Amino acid sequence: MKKNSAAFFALLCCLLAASGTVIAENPFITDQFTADPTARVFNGKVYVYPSHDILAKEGMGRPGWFCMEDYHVFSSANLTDWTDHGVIVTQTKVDWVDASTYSMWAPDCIEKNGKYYFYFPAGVKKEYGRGSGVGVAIAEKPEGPYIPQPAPIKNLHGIDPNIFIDKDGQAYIYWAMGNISGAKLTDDLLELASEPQIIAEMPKEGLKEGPFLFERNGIYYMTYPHVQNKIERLEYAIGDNPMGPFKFTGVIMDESPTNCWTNHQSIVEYNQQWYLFYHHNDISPQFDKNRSIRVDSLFFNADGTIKKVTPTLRGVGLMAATKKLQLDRYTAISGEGASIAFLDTLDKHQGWQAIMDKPGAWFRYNSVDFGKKKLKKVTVNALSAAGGVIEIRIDKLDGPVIAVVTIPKHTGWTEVTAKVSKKTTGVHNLFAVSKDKPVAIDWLSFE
């Protein structure tokens, strides 16, 4: 890339980088479509690399297929709010990139020598050859600006990209076209240093992409989504080289119930817990090709093996009490009378609402934060038709009430405060009880 242009594009992506913060429950970015999510810490925080999904329309992408232009950053200190920083690397200012195809997919990022590599798979113009190549572009911090290099690593044509740079210091890429394959990196980690080479124990039949390589206790563990039916499902297989060979182990993850065709993963360790990060088509339930990203957290057995990942709403993270807690990304719900829907079925982002339409009905959300002081009263932005009465109860379903809210007679949100009666402080499950009338509620808040 020549000089001015790489001047500019740097002071493009400070222009454009944001200060929003997004509150995590599942999926933690609700303000936009994201997949692919890979996870990495950096300096004591999450980063959060996706792709960026977007519509696709005549002239922009392929109606009907996966469009992506960009890429953001996102980064939270305590996997509950997130701060997105904003575009870090945008097609039309990639010199090598065929600006066209639309097709900016799973990213990676990796820090070496106090500089971070960003890798990123695009399709290239005519000189470059045909299909798909892999860039990097370089900052100074996790968030950039992210400078591009000029030109797609030589003799890697593929999608995916996942970088480890083992305990000796070694670099590795991985990547899939068909198969996945990998190759290590030279010391500057913008070259190929070994021919590629295919990661041939992998299942030989369904289609086979996204890789993510981690390292546990001496075991490398290569993840990858496999469609062994008719949809992808999280898969891995353990070996002792980050070569392989590896040898199949077993699923991390069980294919979407609501029938999303692919899922992505990355698994990162962050104060001493492990996370999955993947995505859901949880905002676009009726076009899997718009996704949204989530965290779960992730367990090992005694022997190195992955204990299954039950997707959950409810996420992870501490959730502050004085926070407006979203009850319909619930822990667990009553077996009758409790629901949820699209507060707004013409704008998904705006999420869903919590719906109590028979007295008993209950949601439970867990691991509320409510400090040290005394929290006197609670808001409640609710509707009921008929006016209703919810009680908020804590630790179980039969657990002290703190405080009882009365919904008035209305056909639009209303927010209503009541009192706080018990002293309630620390980390507690929070539950919401109908009482009696049928109550929407979108979102709860103590103060």
The other form holds:
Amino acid sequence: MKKNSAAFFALLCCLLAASGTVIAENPFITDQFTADPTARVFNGKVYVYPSHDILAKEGMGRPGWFCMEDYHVFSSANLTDWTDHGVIVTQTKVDWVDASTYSMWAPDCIEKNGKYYFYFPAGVKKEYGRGSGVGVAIAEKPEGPYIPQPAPIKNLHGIDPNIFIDKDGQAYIYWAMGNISGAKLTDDLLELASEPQIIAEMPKEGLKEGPFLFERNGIYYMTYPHVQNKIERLEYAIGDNPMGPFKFTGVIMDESPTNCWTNHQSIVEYNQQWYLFYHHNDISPQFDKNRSIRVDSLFFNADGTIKKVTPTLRGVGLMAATKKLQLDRYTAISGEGASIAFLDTLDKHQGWQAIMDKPGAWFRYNSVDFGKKKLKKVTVNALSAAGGVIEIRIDKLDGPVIAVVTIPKHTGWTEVTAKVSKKTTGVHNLFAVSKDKPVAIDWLSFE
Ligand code: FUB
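Mind sharing the form predicted in complex with beta-L-arabinofuranose (FUB)? What's above is the form predicted on its own.
Below: every chain and molecule of the assembly, starting with the one above.
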């Protein structure tokens, strides 16, 4: 997204802000920090309700800790174009929330009888006790407007609410407070209908939080982040009843490779594919309380167990060749000469660049949809101080060359356009291969 002209960049920002739409790989929201993504399928689209991390300033909660004052909701029909519907609940507009706490942690949302119930934890005012309570806000549409209930749910103290409605219509709420607890909900979804109960038979040692329960083929999967070693990994336990007992079954995702202490998951099926939503700290490598949400495909074994998910940068979904393909969100790279770096270390929200500093270095970017008509040109936003040459190939590293782009010597980012020499339609994996001097690529796009 970086341009030589500040004016052009400002205009681009205005256009993106006006539409509220971002196109993304992993992480899939980059203009703000997001965490704890609860994904739900409503009306044929995926809606994601995350926490919204911000940097704590003087007087905002606890410096050096999580800081959250509101919630946004995002939606997508293809898991690559995401619309930010803006703020749906904010701490200063909820009667029972102590707005000095900035602790609007992981939320959830569920639909019942055409209404949407958004559950969120927050620090309570003195008259409601101490610590974190959980409240509900109700809307007619998944994106709001949401009207918060005047008081938190009675008899529930904790964080990370998660709601599950079983096939018989009974709703359950789960939450965390070191351990995971659960209870039935009343029909109107606003009160506990049973005594809170600690969900037993889960790993005894180590913090567990972020419950997310789903059912598939009669198996109830209780998923949760757990500190088995030093930081959280995603695990699951299975049972044949929403209240358990659950038996520890496996690890869904190992500890974050970037050492993000927390992780937090939700699992949904959309268009016959299952997905794991989770978070890492991609845009804030030095401070893991400013996180970013991600999504990868999830698969089951024939016996119903979950195959471990390896986090990817490419994420999910087809990417239209006419979009700005961020090569730095690659599927694979050459062992030597290929790396990524932030475009601007002072503003990491601008994203990354793909660097090839040896002839033969390459990036592979999977699942590019070239559509039905011949695309004639490719534009590459590149930087090469000595002047470089990039070959664009499809399908295999030694597959057909569809364009050769000569990047002129320049010390700034330059958009270079080259002819597409081979008619390419349908979905292909793309390779960018360096043939000459070092070059960095911000994005490439076909037209
Ligand atoms: O986002 C704050 C807390 O971090 C969440 O509530 C936990 O699940 C962990 O992700």
